[in-house]
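Next up: a single chain in structure tokens, the form predicted on its own.
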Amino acid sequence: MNTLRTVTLANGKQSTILLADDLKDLSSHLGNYGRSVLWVFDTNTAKLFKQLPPVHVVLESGESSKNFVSLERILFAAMDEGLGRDGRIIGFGGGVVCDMAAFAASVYMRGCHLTLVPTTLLCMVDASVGGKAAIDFRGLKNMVGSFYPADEILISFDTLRTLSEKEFLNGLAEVIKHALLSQDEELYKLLLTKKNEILARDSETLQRLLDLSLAVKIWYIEQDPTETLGIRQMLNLGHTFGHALESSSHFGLFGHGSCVAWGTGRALEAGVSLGVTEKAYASGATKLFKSYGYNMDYRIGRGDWIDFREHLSKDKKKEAGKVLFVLLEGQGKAILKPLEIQTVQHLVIAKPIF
């Protein structure tokens, strides 16, 4: 295992991101933890094992498992095993598994050890890094949660080869978002010039892509570990619009990444209409998303507006009762700004302005 990055969060807590040479290298490292371990899988990642570890929980794959029932299953298993505070929960899977494992570890005996093994691109560049853990509640995404960074995050690119094209693109949307938020254009240029290699999942290109994407996220979260200074919130670019679409479609219409891509498109349009974002920059960023196959022109039906608005109004990013949106002034320059509800309605129902 090679150390890819180290993240320093609140109270000096560190997460080490390790890159495995292959699945054998990954398994060898995981075997060093000993017996005081509880594994969390979903029905997809459990299939990667010929024989599952003796103490484990297998959740149904998908967003529907991010709930209190799944949390209780993990906690019951930990108690039945007699897992101590010095024990370890290992989340082996995508964002849902890693979120559930992290949330359980954060509350079990007020905190036990945590290792995350993200198996999707989305989880590698986003959900596993930074310590956020949450469940969906009353139909709203990530409404109940905690901050609890993993001790270690173990990555093997071999797991990416098991992903469907849709799931791979689900994660790539977050990478493109990071490219727009980056303080330089290196990741943006890589996405422009190495599209074929990225879509072919070339290992060398993916390692560069992952490292650059993680560097962007780490830059934001290390300055604002618990999201109280208005810096880390910039990583929510596209998420205010995107989460409302996800929630109002009951998590079934689009994957998270597709919603983030779509939401970023709406944020870019909002910036142009308010004179915050240069039209040329917004157009170029939108074309980059489109080049990877994201549907940036989708609009909700007029009959869906009330439900969409209801979910939007419950977004966590509020100030003085108003929902705040992340807008871009340019490359790596994001701001938080409220939008008039009529503007939002026009953006999600009307035709694009460029």
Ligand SMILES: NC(=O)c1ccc[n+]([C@@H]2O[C@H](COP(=O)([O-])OP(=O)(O)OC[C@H]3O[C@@H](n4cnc5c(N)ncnc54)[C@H](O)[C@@H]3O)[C@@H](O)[C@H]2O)c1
Second form
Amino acid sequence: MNTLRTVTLANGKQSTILLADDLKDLSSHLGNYGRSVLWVFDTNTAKLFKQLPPVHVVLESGESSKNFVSLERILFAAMDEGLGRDGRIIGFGGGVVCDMAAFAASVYMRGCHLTLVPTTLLCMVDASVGGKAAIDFRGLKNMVGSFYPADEILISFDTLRTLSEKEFLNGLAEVIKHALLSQDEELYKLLLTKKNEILARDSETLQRLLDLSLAVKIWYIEQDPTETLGIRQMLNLGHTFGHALESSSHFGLFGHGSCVAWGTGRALEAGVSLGVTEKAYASGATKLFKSYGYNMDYRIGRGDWIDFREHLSKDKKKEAGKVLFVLLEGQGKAILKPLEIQTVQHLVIAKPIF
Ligand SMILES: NC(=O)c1ccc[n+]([C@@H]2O[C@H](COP(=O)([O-])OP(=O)(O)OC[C@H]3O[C@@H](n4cnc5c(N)ncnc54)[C@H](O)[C@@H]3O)[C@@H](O)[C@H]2O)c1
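Having seen the form predicted on its own, please provide the structure of the form predicted in complex with this ligand.
Every chain and every other molecule in the complex is listed next, the one we just looked at coming first.
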């Protein structure tokens, strides 16, 4: 077990990110916590264990489990087991399981210990790190939640063996986004030169990818742990356009990662059209996404525009009634800018400019 990184968040609370050699190494580390633990899985991640630990909750896989019913199930199980404040909740799964486990840990007896074991690439590079925990409420994503960083985040690439190609690419889109937001070009270069190794999920390359990607997320969140200073928001690059596409196509057309990739493409084009982003930089970044198979040329039909605009207007980042978008002035230089609705319409409907 190696310590990969340490993250310091609000009130000086620290999360340690550990990389396990394999699942056995991971299990023996967690075995040291003895019996005062409650594990949270979903129906897919539970399959990674031949025999589940004695005290566990298995949630139905998927976003629809991020709700009060799941929260109650975890809290019931914790109480039934007599877990104290010094007890530990272990979330073993993707972003859904980790968000649920973290939210439950944040409210159980006003906060108990929390370990997250992310088992999707997206959760390894993004969801498990940074302390955001939430459930969806009244049809809106992440409406009710808290900031509650895990004491430790345990990663084993063994868990990725069963992850589908689609889910792997969901996470990779966030990694490419991190590469554009990075203060240096190391991650960008790794993505350019090691595509085959990355797609083949070669452990050594994944370790480098994970480390560089985490460094970017940590750079933004440590400066703005509770997202109040306008720094952490920059990690939303591609998400404003992406979420509107994801919601307006009713979560069916593209996966989350493909929407983020597509949204980043639109943000780059917006930057070029406003004279904020250099055309060569935008075109290079778009090519990088395309090389990993993301559909950057997709445009919504004119008939879908009203629905798209409706979803866009629900975005939380607003200034004087206008939605704010993260744009790039160049490598690692993100800014927040309002866009005219006509500009947005043109960007999502008109033919690609690269
Ligand atoms: N807290 C944060 O900062 C943060 C950041 C980003 C995303 N999120 C949240 O994360 C969620 C998305 O996370 P996700 O993409 O990991 O989704 P997910 O947890 O739904 O996992 C995706 C799918 O992969 C399956 N799965 C997970 N691990 C597997 C494995 N090793 N082998 C086989 N199948 C496996 C799951 O059962 C699920 O079907 C969203 O709810 C989002 O809001 C939170």
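The model shown is predicted, which means the values in this text are computed figures rather than measured ones. C-alpha atoms forming the largest set that superposes within 1.5 Å between two forms make up the rigid core. Residue numbers count along the first chain shown, from 1.
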- Query: So, does Lys47 move by 2 Å or more at the CA between these two forms, with the core held fixed?
  - Reply: no
